[in-house]
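Take a look at this single chain, the form predicted on its own, given in structure tokens.
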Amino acid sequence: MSITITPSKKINGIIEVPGDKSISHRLAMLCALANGTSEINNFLCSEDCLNTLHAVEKLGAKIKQQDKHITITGTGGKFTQPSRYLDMGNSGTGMRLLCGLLAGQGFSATLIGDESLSSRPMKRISSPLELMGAKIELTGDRGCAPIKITGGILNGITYSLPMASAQVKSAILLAGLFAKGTTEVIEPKETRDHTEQIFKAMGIPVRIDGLSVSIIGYAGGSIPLTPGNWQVPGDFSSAAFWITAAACRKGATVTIKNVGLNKRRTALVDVLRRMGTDIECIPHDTDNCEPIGNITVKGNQLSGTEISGNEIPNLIDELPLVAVAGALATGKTIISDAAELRVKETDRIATVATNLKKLGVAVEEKADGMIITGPNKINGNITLDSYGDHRIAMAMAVLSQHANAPVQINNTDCIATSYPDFEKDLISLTQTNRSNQSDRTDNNSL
């Protein structure tokens, strides 16, 4: 499928974004292990998260779904062996985290994914899980999926992450639930802490000492995961498209309601503020397991900035949008220390740089990032490719709003993996500023 972006001179409005993908994955898995029934509200019903739901259902959890409201009756800490493979689709989060849980089970299971997921590195999780006692076979090319994992008795380990990764940290901690003794993960830099926050909310003690995170396992015993009623905040990574779209448009005002405000997710706010935009985050008074609130953005002419080092891990999903902002900002925007972008759904350094060049943006690709010089006039009457990457498709749609003519983006089916209503929300924020909303066919026009 393709979409055609019709440029718009303004973007304004109030919007809510779908539930947080990272939190939806983790709640689905941990509620599936809990001893009792949990309710999850505002669950992200995207392809990725629905694949995780299907997987835990195959492992013995009982699932009831009414739109974004999910009821899960857990297995009391022990999964049952699936009759077939577990298909994780496009989700690296789903595959890596579920491997952590399966490492402590007394059976073998095979996880598969689509072509993109089957090209993503999995030795980063197999190595620590094997040190804990699991048997893992990476049957794909170059240490990739499919993954056959045979779980069993695990021992706690102390593991220093070679690179900052919330997914690897979480996989080890999830395996640590079933291990003897203490499992400790030492991070080189702070990463997302959704697993730790949900552990604490569900009754699992977590010790955090600087960059060290540890839990004591429950080998041979009952894992005290407490079921509950959980509210999934709006996904900051989805809100980031509208935050950036408004920040880059002088005179724009956009409010995103009920967004997750976990401080390890909102680094984009800090970057855009120092580039010159006005962003206000107002938290709600709630006892939810994650902070939640409203974000209001007032656009301005931005100035270039530098992003590197400790800022990168908690900004990794939003870096394509930093490149978009850099294309419209005055001066140089430099992204470095971000080589991890090359092993996402696509090589996001290469795919962003390729599309920016087609749009007329001055960009220099580097091994670990890129340098963008702006501001640039954005070319229209061209065709871009998402390369099957949802974040590339949506980031290029945001930038194409500034083009001098329509821009076609190919292979946009992938948007459904994280933000099924992206097109509808784009229209809702821009349609009042257009004299003509074009036809929608197989080549959708926005």
The other form holds:
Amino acid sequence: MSITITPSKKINGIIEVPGDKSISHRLAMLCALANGTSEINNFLCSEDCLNTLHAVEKLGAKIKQQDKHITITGTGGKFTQPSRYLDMGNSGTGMRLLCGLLAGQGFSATLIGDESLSSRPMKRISSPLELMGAKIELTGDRGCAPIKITGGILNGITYSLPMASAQVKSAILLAGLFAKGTTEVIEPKETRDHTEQIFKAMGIPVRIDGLSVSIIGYAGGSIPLTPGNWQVPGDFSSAAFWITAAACRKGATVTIKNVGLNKRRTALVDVLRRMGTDIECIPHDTDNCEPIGNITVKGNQLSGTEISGNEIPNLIDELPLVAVAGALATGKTIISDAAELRVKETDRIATVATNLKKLGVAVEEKADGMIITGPNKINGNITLDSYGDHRIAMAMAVLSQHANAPVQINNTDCIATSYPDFEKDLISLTQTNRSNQSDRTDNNSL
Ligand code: S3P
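Having looked at the form predicted on its own, could you now put up the form predicted in complex with shikimate-3-phosphate?
Below is the entire complex, every chain and molecule, led by the chain shown above.
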């Protein structure tokens, strides 16, 4: 499928985005492990999280779904062996976190994924999980999925992460639930902490000391995960498309309601403020296990900035949008220390740079980031490719609003992995008098 973006100068309105992807995956898994029945409200019903839900169902959890409301009756800590492989689709989070839980089970299971997921590095989780006592075969090419994992009796380890990755940290901590003794993960930089927050909310003590996160395992005993009634905040990474779209358009005002405001996710707000955007974040639900609030953005002519170091993990998924803002900003926007972008759903340094060049943007690709010089006039009458990466498709749709003629984006089915209603929301925020702002086509011609 492809979409054609008809540029629009308008971006205004009030919107809610779907539930947080990282939190939906984690709640599905931990409620499936808990002893009792949990309710999850505002679950993200996108392909990635539904794959996780199907996987935990195959592992013995009882699931009832009514739209975005999910009821999960957990297995009390023991999954049952699935009769077939577990298909995690496009989701690195789903695959890596589930391996953490399967490491502590008394059976073998095989996890598979789509072409993109089958080319992403998995040694980063198999190495620590094997050190803990699981047996893992990476049967794909060069240390990739399919993954055959045989759970076992686990021992806690102290593990210094070679890269800043919340997925790897989480896989180890999830395995740590089943281990004997203490499991400690030492991060090189702070990464998103949803696993730690949900552990605490479900009654698992977590010790955090600077960059060290540790838990004491429940080897052989029952894991005291308390079932509950959970509210998933709107996904900041989905809100980020509208935050950036509004930030880059002088005179625009957009409010996004009920968004997750976890500080380890919102570094894009700091970056856009530095670039000249007026952004207000007002938390209104701080009792939830993750803070929720409203974000109001007023657009401006932005100026370039530098993004590196500790800020990177806290906006890792938003970096394609930082590049979009950089393309429209005055001066240089320099992104560095972001080599992890090369092992996302696509090599996002390459796929962003290729698309930006097609749009006429001055961009220089670096091993660990890129340098963008702006402001740029954005070319229309061209065809871009998402290369199967949802965030590339959506980020390019935001930038294409500024083109001088329509832009076609190919390969947009992937948007359904995280934000199935993206196109509808784009139309509602940007449509003027036209009834339809973007056109869906099933062919590849403009
Ligand atoms: C995620 C962590 C991030 C992010 C991904 C979701 C998570 O990856 O890119 O979309 O839910 O833990 P890292 O493992 O690189 O931190």
